[in-house]
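A lone chain, given as structure tokens: the form predicted on its own.
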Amino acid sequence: MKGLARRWGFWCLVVLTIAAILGERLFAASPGDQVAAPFSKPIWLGRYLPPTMELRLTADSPSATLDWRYSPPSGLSLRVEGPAGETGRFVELVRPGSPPLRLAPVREGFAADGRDIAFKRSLGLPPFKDASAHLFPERGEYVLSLTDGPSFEGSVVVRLEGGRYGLLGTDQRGRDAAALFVTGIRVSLIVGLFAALLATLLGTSLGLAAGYLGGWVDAVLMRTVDLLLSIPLLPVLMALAALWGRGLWQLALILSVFSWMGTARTVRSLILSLRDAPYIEGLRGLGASSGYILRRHLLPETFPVLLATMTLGVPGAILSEAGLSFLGLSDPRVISWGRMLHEAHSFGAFAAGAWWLLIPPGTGISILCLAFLDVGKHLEETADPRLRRART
């Protein structure tokens, strides 16, 4: 453990695992909710674009001041939340060098959008004029406030749609790309670890049987391994994913079924080198059963190798899941890095210049795979000190 703590891959996996566990708790909205305009840029990019913001006006805080330094927002909406009744109050907007403009009455259940014709008519605008450009025509100080009137317990939420939002912007549906990215960590870890674990269990069982029993059992199993290794993996995975379903667990099961062959060969070669050892012959002479020998003596000898093999097998499962998701063969309701790349490609993120939808998931797949490879390399060197001496 002391040597493992010095590897960058170990700490990278710790950070990613914590982020996967926290998941949606790191963000105010659910990953599937629309939070801003489609293809909004990250908040740190495009300083000339207004950020998406929400202003909440209440009886205790009846005004909000905006130092507006941007172009007009792309959209505007108002809604009244909570009990309000008929207060007789109005939402007013004070623009630079202009008298106050009443936007909407404060009454329970009221909601308005800048695209609504009724809202435009209340402002004295023609149906095809942009209400946002009319309300925020220039840079300067704007004040949103509630007119005087009876107190009320609710609040008025004024939402301004801008061209920037969040750490990684938004996708084609206006969803927070950072929330989608963090949610994708969980899917990649679940598929990678579950598929690698099942493949290791299956490969270990068949490798033990082939190495210890030998004869026709060994011949049949190894010819099966040769046959499966000769089959192109991607077309088979595509066909099985289409037939069995696109669920997360079905995908992990399909990947494990076609990932156990390398483990079986590794375990078989190790058992072949141990089954004729003197202490194994002594156990047979004492009348020990084959099950006892495999369970108590041969299987523990494979644990270090199996741990390294399983860790090194996780990146392959992650890449396979990402490839199938990119091809559209995963559950569209499951958010994964491969699905993010698929939707970004399908909806023209590259043509729109939305690189923030392409680089983060691709980088995340690469970093996660490299982290598992780094940890697996350390475990492999621990299991076989000759590898460590060869490196030095």
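Here the structure is a predicted model, which means the values were calculated and not measured. Here the rigid core means the biggest group of C-alpha atoms that line up within 1.5 Å when the two forms are laid on top of each other. Positions refer to the first chain, counted from 1. First, how it differs from the form predicted in complex with its partner chain.
Once the cores line up, the CA of residue 61 ends up 2 angstroms or more apart between these two forms. Annotation for residue 117: C-alpha shift of 2 angstroms or more between these two forms, rigid core superposed.
A two-part rigid motion is described between these two forms, in which the smaller part turns by 11 degrees against the larger.
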The other form holds:
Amino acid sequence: MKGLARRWGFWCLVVLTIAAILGERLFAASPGDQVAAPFSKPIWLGRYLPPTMELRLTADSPSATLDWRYSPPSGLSLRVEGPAGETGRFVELVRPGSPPLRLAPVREGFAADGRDIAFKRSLGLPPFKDASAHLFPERGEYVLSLTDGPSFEGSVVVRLEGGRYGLLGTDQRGRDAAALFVTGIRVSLIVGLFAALLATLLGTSLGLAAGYLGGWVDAVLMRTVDLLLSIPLLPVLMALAALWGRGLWQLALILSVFSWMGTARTVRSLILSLRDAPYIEGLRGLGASSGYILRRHLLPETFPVLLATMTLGVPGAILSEAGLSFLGLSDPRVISWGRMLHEAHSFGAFAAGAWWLLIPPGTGISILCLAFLDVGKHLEETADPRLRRART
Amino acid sequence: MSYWARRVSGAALVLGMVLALNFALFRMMPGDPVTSVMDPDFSPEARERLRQVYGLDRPLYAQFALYVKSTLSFDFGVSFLTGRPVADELRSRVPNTAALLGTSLLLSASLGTWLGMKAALRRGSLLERCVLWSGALSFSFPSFFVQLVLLMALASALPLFPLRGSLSVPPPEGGWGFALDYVHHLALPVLSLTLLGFGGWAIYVRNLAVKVMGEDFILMARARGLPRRRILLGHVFRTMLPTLLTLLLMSLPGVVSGAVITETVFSLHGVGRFLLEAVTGHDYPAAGAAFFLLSLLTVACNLLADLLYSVVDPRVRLDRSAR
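For comparison with the form predicted on its own, kindly provide the form predicted in complex with its partner chain.
After this comes the whole thing, all chains and molecules, with the earlier chain placed first.
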């Protein structure tokens, strides 16, 4: 276990697991919420695009100055929060070089959006013109303020939708891609680990049975292995995923049912080489039962190898899950990396040139797989030191 | 039993399993086939008649026998979604899938073998390290991700290749223009599959070649003063050939699975995407037929590989007991 700390894959897995456990708690909004305009760029890209801004005007601080250095915002919304009643006040916008413009009355429950036709008409705009482009036509200093009037307790929230948001931008529904990315780790980890664990259990028990019992059990099991290995896997998985439902656990179960063959072969050959070893023969001569020999002597022998095959089996399960989700055969409510790529492919990320929806989930899958391969290789070398010498 | 009887009966067994699986799977799918084609307001008599038309009133074993018979004669019934015979739909798609998989498999296998041999000859060189890395990367990069990136870079951002489809709409007139357009549309999918595939081949060939080159008979051949080229081709490569064929055989199911994803990414007119559309649209006859065809392709290639194997390695034709 000492050498494990020197592997990059181990630390990579530790970091990703922590991120998976923390999950959406790292973000203010839930990953399913719309936070900004669709296909917003990452915040560090495109300085000419405005970020999303939210201004809050109250009776105590009735005005806010906006140093606007960007192209017009992609959207504008305004709403009155909290108990305000009928104040008789108005929200005013002072633009550079033009008289103040009354935007909206401060009235309890009032809400308006830049796309509303009624709102545009109240501003005297033609119904087909973009309100935000009209209100913020150029760079300069804008002042939003409340006109004088009686005091009130609520607040007026003015929100300017930007063209960039967060670390990784937003997707076609305006969700935070960084939050989606972090939430997606969990799905890959759960499905990968659970499927690999189940497949190892299945493969071990069947491999033990085939290797130790021999005879027709061995023949039947090995024929089944050959059969399963010669059927194209993905079509079967697709049919099963469509049939058994698309939940995470069902998916892991389906994947494990079709990936135990390698483990079974490994365990079988190991048992075959051990079965006739003198110490096993000795045990048999002492009258030990088959169950006892299997449980206390043969099974422990396979443990180091099993740990390695299990770890090396995780990437396969992760890739299969991602592939199925990419084909759109996963639960649409569950956010996963494959699902993100599916949505990027089918909902116009290409037309928008939104590469930030493509690169993070894809590299995420690859890095996770490489990390598991790295740790698996280490475990394999620990189980069989001959591999280490052969490597140099 | 002779070698061939064993091989053929094995293939028939796989095919039988596929048929049974097919029959069971698509009948367990949610939704009765009848309910998907008819109005819920139909009278019970009409419903019963429809069940008769589809043969759903007969016992299960009779349905299965009928299913096997019609499937083996390539009569796949009528698609629920399009209302056209499935066989017609598939006929136009099979050549596309075969062209995609055949070309990319050939390219990646030959490129991988060449690079792997080179790497084995130059141990410790930069080339060898590159081969080892490309192998590790190709195992852990999801195929659709690489393809999406290629598509975005070489078709969307830099429009060198078409974004989707197997042919332009409308297809160009004339034989040459048509062929050129087809190749143009196929180039990026084949390129991506080759990129994804060659690394695994190269790493395998390299490992195998290193092992074979350490054998005594290679040392002997060198001691006899045979030319280097002859040792490589006649001794090293000849010894590896059967194993390489097995590798080809083992990689086929995965390659066929890759067709579904590749055809989805590039919106190609092929069997794989047909299968996906059928599965998501609960189109049982179509899904069953596509699945059967993909399995048949795998089984047929398996048999072909066995045939080649027996040619390049005469030992396998002998009975196990005689050996």
